[in-house]
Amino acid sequence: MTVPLALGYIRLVDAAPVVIARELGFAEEEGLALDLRAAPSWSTLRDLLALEQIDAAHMLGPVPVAMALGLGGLTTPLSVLSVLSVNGNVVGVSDALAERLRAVGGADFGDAAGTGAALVAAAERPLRIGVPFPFSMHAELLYYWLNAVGLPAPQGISVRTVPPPLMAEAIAGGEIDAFCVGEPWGSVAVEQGVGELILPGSAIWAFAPEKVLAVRTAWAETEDALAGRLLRAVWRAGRWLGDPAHLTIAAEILARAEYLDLAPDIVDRALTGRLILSPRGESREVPAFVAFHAGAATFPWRSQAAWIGAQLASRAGLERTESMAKASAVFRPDLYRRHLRDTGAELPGASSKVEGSLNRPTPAASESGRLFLPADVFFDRRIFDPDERE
């Protein structure tokens, strides 16, 4: 007998682990009947989880941290059982802004510093940039990148909240000049001939946690066994997605009408990292454009949560050290280790690390002794040590 479990998600490629967990039977193997519910916006999804209308959610990593810091209205304590995906975002611009970029030397899709300098030179007014939600890695990557290249953000730009499926429509209608969004919605703008991609999110931070598996903390405590079954099902789905031989099937499943309702080849672009940048057909292959498994991609590092907490605190005027501590407590490596110990998962020996310090795959202490962490550098080569106090 299976136990029903309601899980909310947004129509994005990085919802793949929860979709695959349902469609390929990983949830059923754990005795779960996953009821996947697509939400129209991130605010709706957050509210559904906080108000106990669903049990778990495919969620933006910064949302549970923002709630822990008292930002955004709702403060229901949430716990992150795992990271669902790493990277997977693109920065794109309108056709008009793309023309201005070419006039000042153009954008190099892999070069965040050079593309940022060109964007600053091409901007004719405060840029109107669409992001899916104020508390999102999209926003954090934009602010980090633009500040580093000399464009004060968010002060020097106009940030608009646009649900991912509406991003192409917003740029076509002249509501925004640029966007940072998860795939496939950047590729949809290219496909519709209304925008061009100028940068992958991974060019800003090489290993940025994107979506997470979030539950109410109270639910995780009272339904510990159920939380473990969910975590194992989704982890196994992520491991399946980590095999390149499975990506064509994954694209076909995600493309179905009940999920993304798009042509499979558009979904395939994100899964394989073979992106088409403009309506003229320029293409670029981005290794590990989105990751679901390799390099302990799903491990909920407390240092990643602390980085998010530090960024939010700096803009909200909150005390940094306290905010980092509250943020770190949201990510739950303790639950991850306990529930995945018997699955063969690579379990890091530490719960935090220095973010941005690895410029190549590097061996790391783990229970198996076989873990290699991938490069995680920030484009400006800064590092973030959660143990340092300013």
Contents of the next structure:
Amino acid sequence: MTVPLALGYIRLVDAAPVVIARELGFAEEEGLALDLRAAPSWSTLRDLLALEQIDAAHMLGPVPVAMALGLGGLTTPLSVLSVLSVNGNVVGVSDALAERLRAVGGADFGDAAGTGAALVAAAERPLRIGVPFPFSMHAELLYYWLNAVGLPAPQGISVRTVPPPLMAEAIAGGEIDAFCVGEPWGSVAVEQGVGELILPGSAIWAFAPEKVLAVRTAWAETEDALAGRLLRAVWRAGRWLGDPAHLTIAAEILARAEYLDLAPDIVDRALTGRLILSPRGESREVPAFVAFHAGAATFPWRSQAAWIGAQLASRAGLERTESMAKASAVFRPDLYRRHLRDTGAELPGASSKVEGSLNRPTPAASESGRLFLPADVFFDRRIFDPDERE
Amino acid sequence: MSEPLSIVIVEEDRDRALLIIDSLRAAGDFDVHVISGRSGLAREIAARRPDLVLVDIASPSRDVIEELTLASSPLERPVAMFVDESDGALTRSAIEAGVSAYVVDGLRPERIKPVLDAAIARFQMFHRMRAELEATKRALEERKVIDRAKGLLMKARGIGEDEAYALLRKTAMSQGRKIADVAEALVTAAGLLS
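Provide the structure of the form predicted together with the partner chain, given the form predicted on its own shown above.
Whole complex next, starting from this chain.
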């Protein structure tokens, strides 16, 4: 007897874990009939979840945190059962700005400090930068990076929301100079010949939580067993995606008309990290461009939520310590551990860590004793200690 | 007597926008303005300083309006997504009907309700019309594929049209599938073999 479960998502490469959970039968193995519903926008996806039209959602990590802080619309308490993906965003610029960046010497793809310095030198006025949503890792990474290189908001940059399917149009039409967006939309801009990619998100923060599996907190409480089945199905899909040998077929499934409706090779670029940077065809390999499994990638660290909470609080003028505490409570390592105990998942001993302190894979305490945490440094080598008082 | 509520409708389709305006006019005295463009949406809304913004939840541009819910937005008055948490039922029926509303914080609920009621009724109608249109389109497509499958059977087996249809129906019944699905499979297979 399978139980229906409605899961909302946005048509993006990093929706792979929920798509694969359905298409390869991981949901069915858990007795779930996963009803995947593509949403037209992040705000609509959030509302569908908050107003009980769907049970779970593939969500931007900062959205449930912002809701817990009372920012932006509805404030229904949400819980993050799992991170779905780490990294996966890319910064791109218009042809005109790319030209100016070359004129000032440019920088390597992957060098956030150098690219930032080149942007400072090339900017003729406050840069207008498009992001998919006000509460997104795209926005957080941009603010963090550009503030550190000397382009603070709102003096140095103007960050505005542009729905990703309209990003290429906005950059072609001169409405924005740059964007930070999730795949496939950066590659689509390159493919249409209107923009160039200048930096992967992972160059700003090497291990940034990106999409999360969000449910209503009340639902997680009343539907505990169902939440466990969903979590296991999605975790197994992530493990499957963690095997590079599976990525070609994953790209083909995601590229289908019912999901991304794109050529498989464009989807493949993000999954394999082999990006094409410009219409001239230069390419670059980015290790861990987007990650679904290795190094406990899906573990919902409370410190990741605290980092997001601290960033949002500083911009919205909220009290920092209290905001970090509220944010931390949104990510649920307790549920992750309990529901994944017998699956072979790596379960870290701690629920929180100092973010940004690892510049190489490092062994960490876990139930299996085999966990290596991947590098998680910020480009400016600052660290974020969630327990430190300012 | 207070000023009439100023309402902005974000809608690309002109006919739909006019229908919404008609519904709102019938519900009360409002100052209604339509924005149909995609670019500079947030700026344009902020410049109008409306009391209330109505937008189709199927529109990807909805996320642009979310910017106005931030304190640092160009709109001085903070905007919240409708509805006040106290009226969950109205919010839910709005979402189900496919309309979302953003209101200036502090606007009295009794001033918003008639607007929302009228908008919800109108969007429900859009929703029904879209569903009917899709059903008609689907039926047409199914008829086309069944006709092609019948043609293939008539040619391959030298039978008449009625017999071909009966064969499709029998196969569908014995396999517990829809006639259109059996026809589709046959057309696909024939395409591969030819």
